[in-house]
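In structure tokens, one chain follows: the form predicted on its own.
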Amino acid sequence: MSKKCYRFFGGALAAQEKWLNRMAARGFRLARTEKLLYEFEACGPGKYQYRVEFVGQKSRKDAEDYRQFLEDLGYRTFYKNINLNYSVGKVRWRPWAEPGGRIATNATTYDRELLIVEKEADGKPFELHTTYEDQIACTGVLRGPWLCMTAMFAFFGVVFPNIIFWVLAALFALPALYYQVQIWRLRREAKTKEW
């Protein structure tokens, strides 16, 4: 995932990726993940690199296909949760997701929203999304939840006139606008590179 793609995602992806890369630089390789825990094993300092990608919008099949594709390229992958609860039988509605990923349950993509990708450090850049088309799609995925929340609070503001709903809609609109500006910038750069 391009750094441009998730810079504003609450810092969660960037912070997690930075932390995993710091651990690798100190000589610790990710061995296993659980809801709250990460398990590491000793390795040579700086031997591995990590990228973290949000895949919560995908259906379970698409997420597994993508994971298998990355593993076929020689990467190691780990799923990680975004949520910090231990409930069983959870269901989450994701209206911004692709059709097979809109309902997330324990049997589908709930608690598997992040994909951690490991690559052996070989001196070459490690980016999961290198084309403008991929970066635009990735940024659009991150924009989706913010747009959905903005629309929901704006709707509540119309149906139940209350300033709180409009304030919340405005707050959720800020990240959505940030991502939209990034999409416009990427499209402009892509057109510039075509010439």
Second form
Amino acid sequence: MSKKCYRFFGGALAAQEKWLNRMAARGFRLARTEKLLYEFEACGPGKYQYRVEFVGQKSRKDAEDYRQFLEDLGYRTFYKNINLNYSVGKVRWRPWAEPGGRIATNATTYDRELLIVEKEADGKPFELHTTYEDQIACTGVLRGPWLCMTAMFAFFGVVFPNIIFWVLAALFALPALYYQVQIWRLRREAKTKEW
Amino acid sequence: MRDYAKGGALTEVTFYILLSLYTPKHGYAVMQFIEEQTGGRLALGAGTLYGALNTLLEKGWIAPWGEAEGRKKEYRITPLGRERAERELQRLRELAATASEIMGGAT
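Okay, that was the form predicted on its own. Show me the form predicted in complex with its partner chain next.
Shown next: the complete complex, the earlier chain at its head.
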């Protein structure tokens, strides 16, 4: 029995992860994804756990290498889009990305910004990043796009004085601040503990 | 990873990965080795392990081992990696000796 759900989570990775885990707890395992579609198949309740990771900063090769590494560990993975864009011939400049991922196109990580990772539940916590240093790096990656948008709208606000640009800059600054607070907290912890 | 080549300490994760690769292993076996050796105290996340392996590959402390085509990638410690691990063991011995001297029979 399959079940189709249509959802859009955008950049709310934690909400998407929570929802997938809630579906798994109810006995639905992810089978396929499309733009808005999540197709599930029946499974034992709580048999699988999910994590959603942002890989939009990686080059196509690095993202694929990472995905293959996870598959080799026995996890199942699904690429997922973070934005909705139905235009053809997509090209995006991502100044916050790693060198190989700064120009994102259909052939790279465009529309494959997220990696949904599935693990069979074994009673242990399912974490992909377990050291402070790694968690700080990952949180920094998540902060990047928001910070970039904040800077862009602040720049527009200066060049074309209009309150709407400053409102947008402030809106994009909120998630950037949220991730920054997490980075400060992790850095504080890392001063006396390694992991 | 915060590893300092100038005689400094390796992170526990780095040291355990190097130890695990004295015999060739793929990623999952490295995770299992570390979990078993530490009684579950140190459980590495897959993403952290991926980053750590890539860093060690770049440093030349580990190297791919065997034919990766069609099967899981395996890694093995290099002579340079062994040298770093031996240096770390020496550092830990010194640290343990100092701690024993100061703490004596503290339990």
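The term rigid core refers to the most C-alpha atoms you can superpose between the two forms while keeping them within 1.5 Å. Positions refer to the first chain, counted from 1. Remember, it's a predicted structure, so these values are computed and weren't measured experimentally.
**OP:** Look at residue 39 and decide if its Cα position differs by 2 Å or more between these two forms after superposing on the rigid core.
**Re:** True for residue 39: a C-alpha shift of 2 Å or more.
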